[in-house]
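Next up: a single chain in structure tokens, the form predicted on its own.
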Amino acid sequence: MKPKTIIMAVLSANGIVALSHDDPVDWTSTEDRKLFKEVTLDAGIIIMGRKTYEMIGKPLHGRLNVVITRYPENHTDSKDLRFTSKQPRKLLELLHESGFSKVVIAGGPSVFSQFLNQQLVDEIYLTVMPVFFHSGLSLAPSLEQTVPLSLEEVKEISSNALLLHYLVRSDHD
């Protein structure tokens, strides 16, 4: 068993989820911050690749923030705050045992990437920013197969802003 798993991230019109590995983001919405929020709040935990965690700079208040990195050994794990570099599946089996229905994925593009390699994404909420870049990193650069979705919701959450809601369909190529 695993949790449902979702998939939460900001993009350019043209798909660029970042412009460089450190790149702060700072070009998304108040309102994709707070959505943003709200969902990893209600999941209580969230998983990062190093890179991005490292972009964030410190754990994020409130929840489990779980970090993927080759080198666990070389970080300190604190109350909110673990360091592995367990798979997808034995990391999502180990969630569940421990008591989370649900938890969200933030990033960035090669942990994105493999989960949704090894599908273990449920849903995928994709924030859609008015802004095209002329290069940057895609969403999941290193995505093996077609991953089929389902249009669950559309919604205007800034006047300049839309959330894309995906359900990740079971036909899998």
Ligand SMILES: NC(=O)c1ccc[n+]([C@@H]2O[C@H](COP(=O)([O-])OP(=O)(O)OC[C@H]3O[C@@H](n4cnc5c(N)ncnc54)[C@H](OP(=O)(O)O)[C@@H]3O)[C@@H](O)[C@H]2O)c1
Given for the second form:
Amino acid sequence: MKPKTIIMAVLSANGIVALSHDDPVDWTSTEDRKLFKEVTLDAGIIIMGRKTYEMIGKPLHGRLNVVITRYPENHTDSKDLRFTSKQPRKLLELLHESGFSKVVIAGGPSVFSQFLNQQLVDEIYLTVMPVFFHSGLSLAPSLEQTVPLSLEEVKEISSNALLLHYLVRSDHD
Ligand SMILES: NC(=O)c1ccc[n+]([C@@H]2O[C@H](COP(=O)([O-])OP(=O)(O)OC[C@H]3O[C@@H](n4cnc5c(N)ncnc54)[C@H](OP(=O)(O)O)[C@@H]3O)[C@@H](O)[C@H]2O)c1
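Can you now output the form predicted together with the named molecule? The one shown was the form predicted on its own.
Shown next: the complete complex, the earlier chain at its head.
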């Protein structure tokens, strides 16, 4: 068993989620940050790659922050912060056993790719920002298969940004 697994990402209108591996993503909006906070506080947990954690710079308050790294021994856990080298499926199973019914995958692209490739994702929230970037990282650069989606909701979260809420279809191949 695993918890409901939700990807949350913000991207440019031409599909870029980061200008580089150390982009602080300061081109997102207040409304997107607010939505991220709401959904992640509701889940009580976010899972992210080590580079994304370093970009955020500190654990996000009120949620368990689970950081995936090959070298958890090089980091120090604290109340709301766990470093783990557990692989996605095993990690979700353990979190389910610990009582989490919902988790948010907060990126980055390498982590998004792995959870999608292992068919572990149930929902995706994408905030589309009104900008094209000339280069950068796509949401799931190492995707190995097609992921069929159904559109659950479209919302204008500000005069300039659109939220797309998708469900991953079960005919996932
Ligand atoms: N626009 C958005 O919504 C969004 C969301 C999140 C992040 N970002 C941006 O994306 C960029 C970072 O993304 P990224 O793909 O370069 O890096 P990332 O996914 O944040 O982190 C990659 C690191 O995670 C660890 N890792 C990943 N998979 C692992 C596995 N299976 N087992 C063990 N460790 C694993 C490794 O850490 P070690 O090297 O420590 O082993 C790896 O170097 C940043 O610019 C960030 O700001 C954008």
